[in-house]
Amino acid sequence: MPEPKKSLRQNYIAQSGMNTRSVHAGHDNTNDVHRSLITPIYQTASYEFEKVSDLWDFYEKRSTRLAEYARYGTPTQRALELALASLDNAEDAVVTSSGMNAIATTLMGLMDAGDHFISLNEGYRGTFKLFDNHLVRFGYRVTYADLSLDAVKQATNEKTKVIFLELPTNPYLKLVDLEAIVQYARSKNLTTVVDATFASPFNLKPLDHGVDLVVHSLTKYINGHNDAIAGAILGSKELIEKVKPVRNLLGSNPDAHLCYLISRSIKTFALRMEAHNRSSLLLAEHLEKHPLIERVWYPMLASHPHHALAKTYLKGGGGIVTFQVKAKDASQDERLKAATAFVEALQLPTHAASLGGVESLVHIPTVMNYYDLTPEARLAVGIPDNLVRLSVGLEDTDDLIRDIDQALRASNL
């Protein structure tokens, strides 16, 4: 259906920068008699049409009328989607119930029975769940390729639609050639789609290197407060058309509450990603030196394996540190225990799963993700028992970095 005319105001908010885009985008009190200063929570299952005929005017897209039912919109969750747009420089955008259901409202949309598609082979393990014991059942096929053009080009076939990409990936945080895959894809006629969570709108615009479709889980750093689960997907309002739909009848879509409170939350988006950056960085400094770990992986250091990469399509690094601490030796059993003594030895970092919050969380891959795999399995899928991810929120530096210290020491007696 057709938005109602930008104001003045909000071009100049669209022109704008991101903490300003994070206060004002999305809200429009123009139409309220109360004039608001915050999009009120419209707590409603229905919508009432005065005649028949604005109902007809409704169905035939000659109304901006947002919708009939709930299930398809309220204007507190169309707020919503205007400013997660405005973020990451979409035409449209829709919220969903989670990042997953995100991921799998989006490939039902833009696939059919017997299509393929092909995702790189390192990522959360719930992704790659989805696809291995859900998205099959439904006709879809995928292929896991390494991280690089030329293998993406080996998984291509004559059935493939979609190129999925997690960007940077979990838990070690890589990147691809955004822009050569995204041309190689246009050159196949292949639709792309990136889930840019754990970089977010601030350190990653896919869709401006050409990508067509990006994901968020709005649980983790637009959220930011461990307080609310939901998703997004954004791009041109044509391929949002073909993922909507799905949304609507599977009913996925959040209610009008938690819609207001991650509108709320934006409002500081681009401030805690600026401490989320900054912190993270001395962080992964301050651990690449300790002589208690191991290895780190953060993309804005020179050590990591993407590290031009980053500096190429990353304005900062965000807020998770992946690093292994070192153990009595090299067996596994050794391993998980360094790092289940060091986890348990910290005292402000939660033990806890998600990422992106105020609070700094922390865990083993090993238990968290990877619980039902023999050693030897993990290992072969790259996750070492001593690995340990941070998510560092937005403590005081000096005070991660002090407890960090001697939960190392505590947990090497």
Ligand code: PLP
The other form holds:
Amino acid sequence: MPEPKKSLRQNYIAQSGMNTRSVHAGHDNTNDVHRSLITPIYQTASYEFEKVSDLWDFYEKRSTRLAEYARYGTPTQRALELALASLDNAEDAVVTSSGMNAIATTLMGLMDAGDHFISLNEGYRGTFKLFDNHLVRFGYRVTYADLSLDAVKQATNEKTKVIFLELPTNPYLKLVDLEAIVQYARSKNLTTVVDATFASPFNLKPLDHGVDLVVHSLTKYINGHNDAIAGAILGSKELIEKVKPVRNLLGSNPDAHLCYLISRSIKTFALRMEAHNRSSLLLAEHLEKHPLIERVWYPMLASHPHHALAKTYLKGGGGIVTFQVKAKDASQDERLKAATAFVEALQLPTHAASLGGVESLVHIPTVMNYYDLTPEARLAVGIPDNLVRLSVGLEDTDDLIRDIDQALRASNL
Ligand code: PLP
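Can you switch from the form predicted on its own and show the form predicted in complex with the named molecule instead?
Starting with the chain above, the whole complex follows.
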């Protein structure tokens, strides 16, 4: 389907900053007789083709009509996709029903049974469960590599098609030398995919560094209000054309209401990200000096193992601060007691899964993601039981600091 020609205004927006793009990108009312300021919610399952020839025109790409059936898209959904493409400097985008669906759809679009892909060994556990428990059943093979180019090279074999990276990683916010990996991938004809959910397009635009496809959980910073689940895949038109049919035929596109909600949230995306970055850095600096904190991970702290990479690749450190609270001793038992007491004493951050919203959320990775492993197995995968992951929301930073201080004191009595 040919896209309608871009108006002068849209070209202007495409060259503008992140706040301007957040407010304006995606919306195009030039074909709307009512010229509505906001893209309407097109609540329809199907579309009328008055003449049979209109449908032929549509199939043979002689019309600018979007779809013949809403599983293939709605104008509300397309507006969201175009806004997302603008934020990530992508040629095209496709939205999906969740971040997990974006990852699965991407890999299903790029690989055949018997193909192999490489994934970093640190990241969201749900992603690894998808790889290990499900994608392998359909004939895909995965090798986990640590965060070095050498490990990625070693993991490559003649069946490798894709390198999948989550950046920054969950929960330690680690990075890789992205451009070095892209250069290697190109030399081997491998497609690079980056899950940039933790960075969001405000802090990292992987396509600008030569990455082929980006996936996001829109559930996090992009929607940002802890009230929607959705995902997106972004990249060249050619690659999006490979993954879009998978989404269309699995039927995993978000409905018009949800797309409207996310488009509405995007209007404040850049503003929110600036606030997440600012507040989290202040909080991370405060925690690092706190006597009841053992260790802090935040990419914009000089103490972070990948601080230099963060300075190269990230505009800001994002809204996640990961830290270990001090326990009475180093046993996993005492560690879990300390983390539990701290989280339960907090008044503002809510104990809940997810991240990237206006409300601060906190959890203990041991309990939220790794409860099925033994304490020793958790340590072996790098999860001490006193680890806490805080998603810093948009409350006043002073209030969050005051709350954290009182919770640390109360939990250490
Ligand atoms: N990628 C990362 C880095 C995540 O943290 C998550 C969820 O927490 C996902 C993907 C999955 O996103 P969703 O919950 O929207 O499916």
